[in-house]
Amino acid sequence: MPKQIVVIDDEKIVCNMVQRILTQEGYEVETFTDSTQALNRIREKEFDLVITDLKMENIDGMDILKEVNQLYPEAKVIMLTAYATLDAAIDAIRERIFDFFPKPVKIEELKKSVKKALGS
């Protein structure tokens, strides 16, 4: 069974790009531009990996990270952000983030991180 990944980013172009790349790698990918809808989906279904933007309307990436860690301790979370500050990175590390990428994300680095996170 393919690994399940959810991608959450308020930029549709980012969702589409990451989905296309990871689907080509053989993963099953769902995308959301609305973080509230994404969190509702995460509460319904366990994903192996969550890739989320940090700064979004309604629910931000840190809240998603905390909820995923609480619901599914085995799941991994990769965060993408255009606002890569040291404080944001430290907060993410404290919350057990798997990886943290500044935008624009380098595709090869993201693919490597996803493979490592999923042990594939």
Second form
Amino acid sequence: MPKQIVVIDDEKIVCNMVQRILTQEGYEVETFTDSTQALNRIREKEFDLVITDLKMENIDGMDILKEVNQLYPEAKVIMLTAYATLDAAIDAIRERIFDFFPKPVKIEELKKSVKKALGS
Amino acid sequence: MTIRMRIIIAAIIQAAIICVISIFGYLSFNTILSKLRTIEIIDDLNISLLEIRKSEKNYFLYSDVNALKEVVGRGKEIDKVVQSSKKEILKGLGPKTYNVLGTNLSKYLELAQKVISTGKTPPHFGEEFRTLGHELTRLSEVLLKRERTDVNNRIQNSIFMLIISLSAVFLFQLVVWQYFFHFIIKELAIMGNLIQMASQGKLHEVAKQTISPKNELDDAIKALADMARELEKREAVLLQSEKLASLGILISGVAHELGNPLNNISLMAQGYLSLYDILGDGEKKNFMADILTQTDRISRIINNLLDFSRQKKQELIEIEPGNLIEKSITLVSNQLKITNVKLHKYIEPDLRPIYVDAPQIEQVLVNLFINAIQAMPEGGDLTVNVGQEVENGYLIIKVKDTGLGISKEDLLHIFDPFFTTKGTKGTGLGLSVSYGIIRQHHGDIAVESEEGKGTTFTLKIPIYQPKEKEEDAQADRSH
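Switch from the form predicted alone, shown above, to the form predicted in complex with the partner chain and output its structure.
All chains and molecules follow, beginning with the one already shown.
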């Protein structure tokens, strides 16, 4: 069974591109531009990997990270952000983040990180 | 002519009038004094003549020659007095009457002398002698009466002239002071007006005053206009430097804001390269179109910022308040994203347009937003309420934060230039410049704050009343 990945970013292009690339790699990918909807989906379905933007309207990436850690200790979280500050990175590491990508994201590196996270 | 010159001239005229009055008074009192001396002499003469007539009467009653001798003795004394006081008597009687008096006196004395020396009384002596004596006393009495009337008249005239002169001086004073008051008050009113305009921030109108100084007050008015021009220049510089200070804060947010479209472009390009072989023609086109959309987005962000930074001449335009607020919020939207501040905006529908210099009002709003965000370092709520008071003709914008608040002492100074609570981070110009801009728009800016709870700024900006509409309304009222 392919690994389940969810991508959350309020930029539609990010969702689409990451979905395309990772689908190409053989993963099953769902995307959300609305973080509230994404969180609802996460609550009803366990994903192996969550790729989320940090700064979003309503619920932000840190809230999602905390919730995923609580619900699914086995799941990994990769964070993308255009607002990369050291404070944000430290906060994320404290919350057991798998990887942290400042935007613009390099697709090859992201692919490598995803592979590593899913142990395949 | 300078005011100093005018006052000197008025004082000289007044001094001249008082001099003329004094000279006139001196002359007239002098005349009265000499007249009084004449009256004294004539009075003495009159008494002596009456004594003579008494002796004359005694002679006719008792035929006593000694009485006639007395007449002659006294008559000679009178003659002496008449001779010695010729000048005064001449003045009173005139030469003709003086001669008559002299001739009559000598004839009278001659007759008496003749009777004394001959011891005989010539025929008609009694009648002639009495007539002459009577004529003498009559003359002196007429003279006395005339002189007294004359002195009386002169005194009365002097009193009258004095009253007239005093009234004239009083009137002159009144006119002169009235003139000065009118003149000075008129100029002071112009100055007062200009100062009031300046205090209302209408420096431009004060600066427009062109006046060629003719007096000291004109100098002051000209200085006021020069000052306004200078202030206007500095205000423009201040406005710009404050805007650049705001811009510095905005830029950090914009740098982040650019991250998203740049990331999108980068992802599209990377995807395009790695998926090139499996992409259809349509998809390739879509990729490029998406990239173009993202570059447009970058241009828009940069243009917004450039638009804000540009120094422009004040230009009033009719604008929908909603658009203005949205644009100002866009400028700080990145600040909101990189902090934990949540924006809540409530914009009433159907807001009337305002007539303002849009970039300037944007500058004020951006400044208030930045202040609010900076007052909430731990995050909080920024609420923007926009409504209108149609009956008062004002658009009301409330900018409320849940930040640190401002102390009561600081509240008194927050609109003062160079006053800042942000230490070296602030220029202390933001609110002072905002205050200037809002006053220039005939609006008002007020602040309420509670330490630890937050601050609310309230802007009042007049709603636009197009001139034609006003005229129509007036026409309607008159029908």
